[in-house]
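We begin with a single chain expressed as structure tokens, specifically the form predicted on its own.
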Amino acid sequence: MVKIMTNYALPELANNVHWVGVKDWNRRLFDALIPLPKGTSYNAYLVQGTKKVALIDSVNPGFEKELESKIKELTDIGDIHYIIMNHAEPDHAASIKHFMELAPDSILVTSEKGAKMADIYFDVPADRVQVVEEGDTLDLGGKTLRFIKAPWLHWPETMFTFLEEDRILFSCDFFGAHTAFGFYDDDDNVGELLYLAKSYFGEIMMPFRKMGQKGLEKAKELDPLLIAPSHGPMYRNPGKIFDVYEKWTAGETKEKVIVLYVTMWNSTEVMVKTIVETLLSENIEVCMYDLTTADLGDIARDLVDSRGIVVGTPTVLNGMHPLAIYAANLFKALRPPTKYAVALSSYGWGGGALKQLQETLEPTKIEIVGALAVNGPSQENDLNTVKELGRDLAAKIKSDK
């Protein structure tokens, strides 16, 4: 149910448990890196027990007053006894100091590493911090908060908060999605939520898949009725997000290849299109991105379950095109489960792009099935070699189950 208060719509997750976050409809870039085509939300939650009140997480800088106004619809700010910091990143925690000043008797509740970050980033004094360990609880009066360590999802201090009586899991960034649309996963205006969640996973959680598996198991053991993340809609159907996270954190891949390329005088593009047609003829799913126009979110999403990658780049001053350098380093940083690669390049007066690409990808341990650099426009024999590389890549992908 969404309660229409004096000025705001404040979803009531359970009796005396409300979403009090904000929707940032117009934001289009996160961390100066991640595209936000549908904006995002900064989810904060107010839990009112019969004895005490807790605010779980806060909002991005610049939205403090809106959060303040929403809380005032439900209680006096000074009534807040605890502020729960599941994660110290500023979009969730930068407002904490503001609210601790408005509620001078409030205590910040966080993990041990979170306490150190609260001191460094937000000047929260040690005497106003309560450090919690795995399984510790807070009794608010008919509302019991239990704390669960969830390190590296996606910072080292991260934890989950579980409301035992109502079985609500406040999972912070885990299970999130960047969108300002909808409050719940089954709202009509949410759209393809799992599509957005997959991009979010690729951008944020994919480098931490092993810790993600541990976090997922902890979340499933709690058997929540509702999952309340820090970005995007809440899940009234936890199984929906559990099922896909099971695959994504395990690194399950499909018979699928992502193709990332940039071309200057179309020579590289001709090679790329040739290998794409070859892969398609082998019944391999292909996602093709021209790096001059590609969206990082789309690339991250398709890296989540691509078993192969093709990188195409012209040579620029004895090395890769700058956009190809960016893509290769992004691949290395996101650490997708992709297993096989083909590298294609063209050059005019001097090569070097393939060498740089192979050196960049070496730490990822990906198997480079083949590589080809062509001087000038591709000739028939060059394209025949490209086709053979495509068939070799397809065979690798099909043999790996």
Ligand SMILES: Cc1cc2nc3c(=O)[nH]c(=O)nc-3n(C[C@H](O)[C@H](O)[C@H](O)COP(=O)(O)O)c2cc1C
Given for the second form:
Amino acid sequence: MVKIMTNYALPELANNVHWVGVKDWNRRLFDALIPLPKGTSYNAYLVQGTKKVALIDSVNPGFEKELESKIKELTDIGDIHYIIMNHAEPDHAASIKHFMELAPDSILVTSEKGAKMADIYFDVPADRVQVVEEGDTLDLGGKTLRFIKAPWLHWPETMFTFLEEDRILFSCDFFGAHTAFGFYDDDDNVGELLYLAKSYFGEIMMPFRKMGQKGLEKAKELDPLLIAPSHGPMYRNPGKIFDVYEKWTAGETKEKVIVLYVTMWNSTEVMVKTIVETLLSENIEVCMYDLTTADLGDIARDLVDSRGIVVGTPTVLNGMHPLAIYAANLFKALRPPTKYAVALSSYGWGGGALKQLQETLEPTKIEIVGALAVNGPSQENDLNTVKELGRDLAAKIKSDK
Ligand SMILES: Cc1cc2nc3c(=O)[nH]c(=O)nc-3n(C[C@H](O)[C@H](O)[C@H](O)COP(=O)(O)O)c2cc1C
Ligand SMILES: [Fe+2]
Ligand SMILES: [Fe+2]
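Show the form predicted in complex with this ligand, please, because up to now only the form predicted on its own has appeared in this conversation.
All chains and molecules follow, beginning with the one already shown.
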């Protein structure tokens, strides 16, 4: 029977392979942390073989009905035999239980760690789970799914699924971007896709760069015709995302400094603006963010390839300003490839911000090229010291290729 699709756009990636995901246009925050200026999508895919039907990943809680309706335009829900869980995070996996109930004969297919998480998070009984190892395949009838270990992209249980006949790589979070716009990388309305993909990489994948390198290698070996991630558009041109991931996972940095600062009465700001001018005059690319208004997505994106960082904070209650504490801890957690730091501070009486900053950054092994704390507003000699620090930072950055 020919299916007439009227209610939804369900792009057909290949014969009998459809996108059945949902677009969350209005979501503005992810993981209670990450800004979503363009919303996001939860991409799920339906693969229909001549013998069996598989659903690859599912959707965020709250969108079960929409996914259900989309699948019904293609097949009966009860026909689903396999539900592939590439990742156990609830944005892809929380509605799996709902579909396992609607399709009582269905089996959850996931990694060993995924099986444990499916039990803990979603109460999926072990007798309905099939654990797959590297290279295992499932034959759906003319459609063969192969499973590839890809741990820590983004949690320990993550894996890829590869549809052999159509050479489609379902990479889940890896290669994703938070945007609801567009279906494919070459759609007109996804012009800034790599910009969004870079923020996403900084926020989600940067802490796991080594695993990212391995995942990228495996993805390239598969030589996919299409990359179908679980957030954002699919890549009809895999080379486009491979090329940037090559640099980002390798931690390739530029002659670039990210400046993160906060100021209450402008003393720190004067120091920061002085070093920015020095760096610019040394032909260093600079991106500067006032932490009171900065967007985490912008910071994460610029951390992906900044070789240096300047942190500016006044002393507040014997330590850093709370926004600088946040930024320093974020820096530590995201593990960017940034190698050199300069710390600038103004204080009123005892100081203490720089000590706390140095303690916070200590485990990152970043080289602190220099630090300066000034009592109150900077005098000319203080600003000369700031300029020297700027030249020292620029020299370090330029000598490090
Ligand atoms: C709420 C608050 C708490 C402060 N706590 C300290 C402190 O514990 N130790 C200190 O040396 N200075 C403290 N100061 C003084 C500031 O560090 C000082 O005014 C500094 O020059 C401000 O730099 P800014 O102009 O960049 O905001 C505090 C100031 C404020 C407003
Ligand atoms: Fe995730
Ligand atoms: Fe996700």
